[in-house]
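Just one chain is shown here, as structure tokens, and it is the form predicted on its own.
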Amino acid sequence: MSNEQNEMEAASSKKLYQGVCDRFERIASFIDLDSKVHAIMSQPKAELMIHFPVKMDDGNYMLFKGYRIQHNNLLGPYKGGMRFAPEVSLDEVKGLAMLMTLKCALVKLPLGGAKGGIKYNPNDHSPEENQRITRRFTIALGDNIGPSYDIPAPDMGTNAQYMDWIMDTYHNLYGRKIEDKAVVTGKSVACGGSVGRASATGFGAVYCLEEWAGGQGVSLEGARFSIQGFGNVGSHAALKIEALGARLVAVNDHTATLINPDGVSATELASHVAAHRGVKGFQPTREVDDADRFWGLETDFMVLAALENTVTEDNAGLIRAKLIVEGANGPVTTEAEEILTENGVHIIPDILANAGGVIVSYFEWVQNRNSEYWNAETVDAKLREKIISAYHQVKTVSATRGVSMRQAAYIESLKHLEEVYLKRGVWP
């Protein structure tokens, strides 16, 4: 990698965190957030930085970097995915740990927030070898995680074989059997996850939408829609948006941008990026150069489901979407936010719009815990129930106190977090 490619992800990591620890200080500032509550919430807990070794199919062994922060656990255990990326970064997961905070807290769950990874690229590496790195990573961890504790998850770079692989890693540890399973969520269901945990995080985006077409008097049927990102989240959001009515018209991942006015199958696109990892190939006469032609089509809804600050000043102009579903974590800046504000686009923020990944994910750790199964119906209609609930308390929020969703939204998540270190007071 370049370091011009380096000083680009070191900036747009920074500037990750830097959004996220401005947006808490003007809603902080907003509300009179206490003093006590404000101190305590503008760090994380704990940032731990790790370096391992492991040995290579051909032999020779490579060091690696990880990371897991903690930034609050208030009302539960520390929870959040693990990212196998190269962008990693310390910045990056200390923005995203706090969002995981506020998430968790603006649904009503009883878990914190936290954020780890590593920073390398999974398909440049077998898959014995992604295995032992998962599995040097857990054992360097020891016991920051914990089914009580610290409950990683599934991210960007990873999937349910790689929770596999810490579960069992963990298991071999510290050897309490049921216990265990719960040490992470996101996991395959033959090895103790929960049926509709993959699809959550796409699945709550729609629900959210749902709730805002029939607020507006919108009609999801034949509405027109375009999707940025096209892994687990953009493609469960596309199957479910495509079978309400609506036609995906155009997409764009890190391989190509594909637009066709005459729509394009999610159920069909979906299966050609899991054969072949991008949308690039799909309908090669529909594949264009120029990406601004994606943020410029107009559409009724855009779905945001890549990676963070996609949306800057640059493109945020651009956009003549109705409607931004923020399905990615901090995908659209905040200088990109005004712009948006100012043409009248309307947000659904990552606090609430991607919150169905960890409401699942706390449905498995329950599930675990309590040594249940529950078949897909409950668990989704469990999660549009929670989902919803969180929708429109945001929704009143933002109408009785005049202001954005997001900011609503930061304002549900930091009241209740002040209401209970207020009532359970900060020891000593």
Ligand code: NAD
Second form
Amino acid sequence: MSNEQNEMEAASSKKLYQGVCDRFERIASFIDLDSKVHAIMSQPKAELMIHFPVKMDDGNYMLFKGYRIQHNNLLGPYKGGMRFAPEVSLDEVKGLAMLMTLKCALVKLPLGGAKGGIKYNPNDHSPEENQRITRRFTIALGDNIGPSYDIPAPDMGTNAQYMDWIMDTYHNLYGRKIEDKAVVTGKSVACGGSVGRASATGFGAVYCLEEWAGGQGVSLEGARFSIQGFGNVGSHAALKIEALGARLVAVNDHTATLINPDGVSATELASHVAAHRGVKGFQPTREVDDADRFWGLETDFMVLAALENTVTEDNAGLIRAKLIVEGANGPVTTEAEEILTENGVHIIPDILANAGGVIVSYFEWVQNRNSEYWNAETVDAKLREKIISAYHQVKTVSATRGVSMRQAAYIESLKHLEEVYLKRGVWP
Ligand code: NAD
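May I ask for the structure of the form predicted together with the named molecule now, the form predicted on its own having been displayed?
Complete assembly follows, chain above in first position.
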């Protein structure tokens, strides 16, 4: 990677962390958050940074850098994804860990907030190397994770297979107890994962979208939408929206941008991405080089399901969608949000829109601890009920206080944390 790319990534991670902190500070002063709660929340409780060596297939060793940031565990065990990507940095995981605390508090889960990852690209390694890297990272984390202490989950660059490896390594090294399964969520169903976990984040975002559309008197049938990111979150969201009768007209991922006013089949694109790890090559005649065309396309709504900071002051003014659904964490910078608000673009914010993942992770944790297996209908009905209830709480705060949905979500979340801190007191 060039120095210039490294610098750009560092700046982007810093921007995410700064953006989360700025939004937190603004709301803390708006609601006059208790000063000790303010101080506690403004920093993570623990920051773990680890270097560990792993043997590659050619016999050489490579050194990897891993992180686990434990932001807050007032409401329950630390909870948050593991991101394996070249851009992973301390600032990035710090920002994402704080968002997890706010998200779990917003949807009233008995869980705290954390985030972690390894700075590397899993696509550059064989499955055997990825398995050794994951297991070695788990060993290095030691008892800093655990089913009652800190519970990782999938995020960018990881999936059920990685969670199975973490669970198996932890089980063999530290526990050998039945509850060890609950050390991670997002496992394969065969290894104790919950049905409906893989689709939960995308589906949760769509349940919020349906509520928004109902509130606006807008029909999703025949609506036109675009999506950035067609991985776990983006593909499941697109498939669900397609099933509701809306038409996907543009897709952007790290490989290409596709635009087709007649509609891109999300079902066929999902098969293509599974085989080719990106949208490139799908209906190649519809590929465009000009990213501005993606952002400037007139659509009813846009789903952001890729990285943080993809909507900035440079492209926010181009956006003509009526609504942005933040499937990704932190995709809109604070500066971009000001432009969007001025232009009347609504935003369903990340800590609400993508909370479906952690909601079903919580269901998986509960099932593991009770040796239960819920069916798909039960999981989906419980997810729907929980996220819709959070949506309406946020909507009510937004209306009564005259603030944006994001500000309302932060208010709900911080008010809940403050209440618990004040009732429990800060020990000793
Ligand atoms: P993923 O790895 O499955 O997919 C990531 C997608 O982003 C891919 O389509 C990739 O092509 C695209 N992408 C990467 N770099 C890009 C770039 N420079 N430009 C455009 N597209 C790019 O990851 P995921 O699990 O779907 O996560 C996506 C986002 O959703 C992340 O912000 C993640 O933190 C958030 N999220 C995920 C979950 C979950 O359950 N997986 C839960 C909550 C939030």
